[in-house]
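One chain comes next, on its own, written as structure tokens: the form predicted alone.
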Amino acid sequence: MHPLAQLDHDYVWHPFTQMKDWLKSEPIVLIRGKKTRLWDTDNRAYLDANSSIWTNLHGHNHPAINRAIRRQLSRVSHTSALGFANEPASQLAEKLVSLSKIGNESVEKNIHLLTKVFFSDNGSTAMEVALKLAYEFTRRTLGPTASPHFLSVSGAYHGDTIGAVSLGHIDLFHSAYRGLLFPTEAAMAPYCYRCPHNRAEPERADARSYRNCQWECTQSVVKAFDEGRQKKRPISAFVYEPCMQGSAGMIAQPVGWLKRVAEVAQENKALLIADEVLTGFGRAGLMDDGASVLLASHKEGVQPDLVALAKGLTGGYLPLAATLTTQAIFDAFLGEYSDFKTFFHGHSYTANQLGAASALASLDILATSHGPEVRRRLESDLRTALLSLWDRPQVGDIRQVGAMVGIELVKDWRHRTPYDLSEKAGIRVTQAMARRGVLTRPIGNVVVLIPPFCTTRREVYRMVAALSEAIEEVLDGG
């Protein structure tokens, strides 16, 4: 065993990992990267097919981001945001606010624009900030006796801090902590492939082509708001991931769902909290007219009241997160010092200069004239390459939104029979992909492909071929 692998076994506890299994074999120790490739201690190259857990936008070791970090490092690496301002964080906040404006003027007149940015360090903390702001804003506008109540959707995952876990609805992840959590409501997720109301037979050409849909998932949101009023516990905020629910299993939302449920929430005077930790920064694809968007919510003309951004914010370089909010929410925390209306929340590395500098460089790369075309080509290459997987009987569904893909593995595609989680189908398939030089991580029985934007057509086809071969080896006895 390589000495670094041994050190890992001796001292490191990995997230979301059964360490008894981990300690049975020598781990891949990654030591360098360039563009889409990563190298291990044996100098073996791998394709990064999930952007290092969905964070890397432009590829590893990007010269522009490297230069930005070195330039900032030569000045100062970190100063406190408690009582002091700094240059890159101020510039980043201005740019995020500018990019968060929805383009449709007719919509813009009827919404509160996002005007303020609160920095933290990861997606969980960004959601925790949004949750706290929404909670206290509701109490300050409706009165201190108000009991703010939150609605999210089944399968929701919004992070691992206690507030964020309270918004989640994945028993495997969250049930152990129920005694620590506050109650929230769950509406039906728009999981078309496993919708209990689906009256169509699976279509091998496109397993997401379902007939006779009555939008029961939307009606579930309506019902949740109605029941909240009847129980004298009205819902104060609706929390959602736009276009694609990531940790739920890459659940692609049908076009129109987000717009419909957002209208329901707004009609009920509830805040919209968008978890764009995964979907922001172009991951969800371009607008219909080819325009680039910062927020996936804008693809359906939805402007949220609070937005959590992280993962791709720094291009996958450094831990930094941001919570964007409206002027109205910001104003609710203004007052004299003696009023103690301050937002009592913060982090040691809030508004870190190195993170902000890398984020500014990443946004500049996204804004280049050829940036949208690069992302459009990647989306198209993925869609074409993935067609070959429909020939695999263990592929039940292929879900793609922009450059995000989930391939659901099943025992029997005709009846959508799932593998039991104890069979570790997804884990075994991705391990077989690693042996073929392609790295990704599954969500249960769903294999995830979220490559960096710089991934070439040839690399996309290699990723898909590795997945196809791994399925044959592991699940088909090949």
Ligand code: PMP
Second form
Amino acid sequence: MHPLAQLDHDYVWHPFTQMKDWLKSEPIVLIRGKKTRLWDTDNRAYLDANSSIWTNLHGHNHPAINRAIRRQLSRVSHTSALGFANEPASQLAEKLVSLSKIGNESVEKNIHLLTKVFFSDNGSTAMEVALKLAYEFTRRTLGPTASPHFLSVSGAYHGDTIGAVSLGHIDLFHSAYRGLLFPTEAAMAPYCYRCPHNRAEPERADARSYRNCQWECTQSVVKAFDEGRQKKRPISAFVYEPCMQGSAGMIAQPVGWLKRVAEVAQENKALLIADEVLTGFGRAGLMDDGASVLLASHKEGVQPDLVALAKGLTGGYLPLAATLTTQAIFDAFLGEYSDFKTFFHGHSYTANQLGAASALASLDILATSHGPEVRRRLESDLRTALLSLWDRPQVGDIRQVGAMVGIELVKDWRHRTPYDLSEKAGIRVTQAMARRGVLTRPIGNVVVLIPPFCTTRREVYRMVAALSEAIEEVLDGG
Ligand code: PMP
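Next up, the form predicted together with the named molecule. The previous block was the form predicted alone.
To see the whole picture, the full complex is given below, headed by that same chain.
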């Protein structure tokens, strides 16, 4: 075993990993990267097919981001936001606010303009900030006896801190901690492939038809609001991931779902909390007219009151996150010091200067004139390359939104029979992909492809070929 692999085995506890399994084989130790490629200690090259858990936007070792970090490094790496301002964080906040306007839409939509940015370190903390702001804002508007109540979507994952876990609905991850959590409501996810009403004919993504669909999933949101009112526990905020529900299993939302449910929430005077930790920064694709968007919510003309951004914020280089809020929410925390309306929340590394500098460089790359063209090509290459997978009987569904893809593996495509999780179908397939030089991580039976935007057509085809061969090797006959 390589000494670095041994060191890992001796000391490191990995996230979301059964360590008994981990310790059975030598881990891949990644030591260098360039664009879409990563190299291990034996100088073996791999394609980064999930952008290092959905973080990397423009490839590894990008000269412009490296330059920005080095420039900042030569000045100062970190100063505290507790009591002091800093240049890159202020510039980044301004840029995020200006990019979060809803483009060509009406001024009315922009009533919910996001005007303030609260920095933190990762997706979970960005959601935790959104949750606490929404909770306290509701109590300050409705009165201190109000008991704010949250609605999210079944299968949701919003992070691992206790508040974020409370908003989540993945039993496998969350049930052990039930006793630590506060109750939240779950609306039906628009998971067409496994919809109990099953009228959306999802067998062929390119010919998907919602003709007969009666949108029971949106009706469940209406029902949750109605029941909340009847039980005198009205829903104060609706928490959603726009366009693609990531860790729930790459659940692609049918066009129109978000617009409908957002309208229901707004009619009920609930806050909209967008978890754009995965979907922000163009991952969910371009607008229909080809325009680039920061927030996936804007693809459906939805302007949230609170937005969590993380993962791609720094281009995938450093841990930095941001929660954007409206002026109304910010104003609810203003007062004399002695009123103690302060938002008592923050972290040692809040508004880290290196992170903010790399985020500014990443946003500049996103804004280059050829950026949208490159992303459109990647989306279309993925769509075309993935068509070949439909011939594999173990491929039940292929879901793509923008440059994000989930391929759901099934035992029997006719009956959509899932593999039992204990069979580790997704894990075994992605391990076989790694042996073919393509790295990704599954979510249960769903294999995820979220490559960096700079992935070439050849690389897309290599990723899909590796997946196809891995399915054949591991699941053939299954
Ligand atoms: N929200 C969403 C939608 C996510 O996908 C994730 C991470 N997969 C998180 C929140 C939590 O982010 P982090 O892992 O950076 O805490």
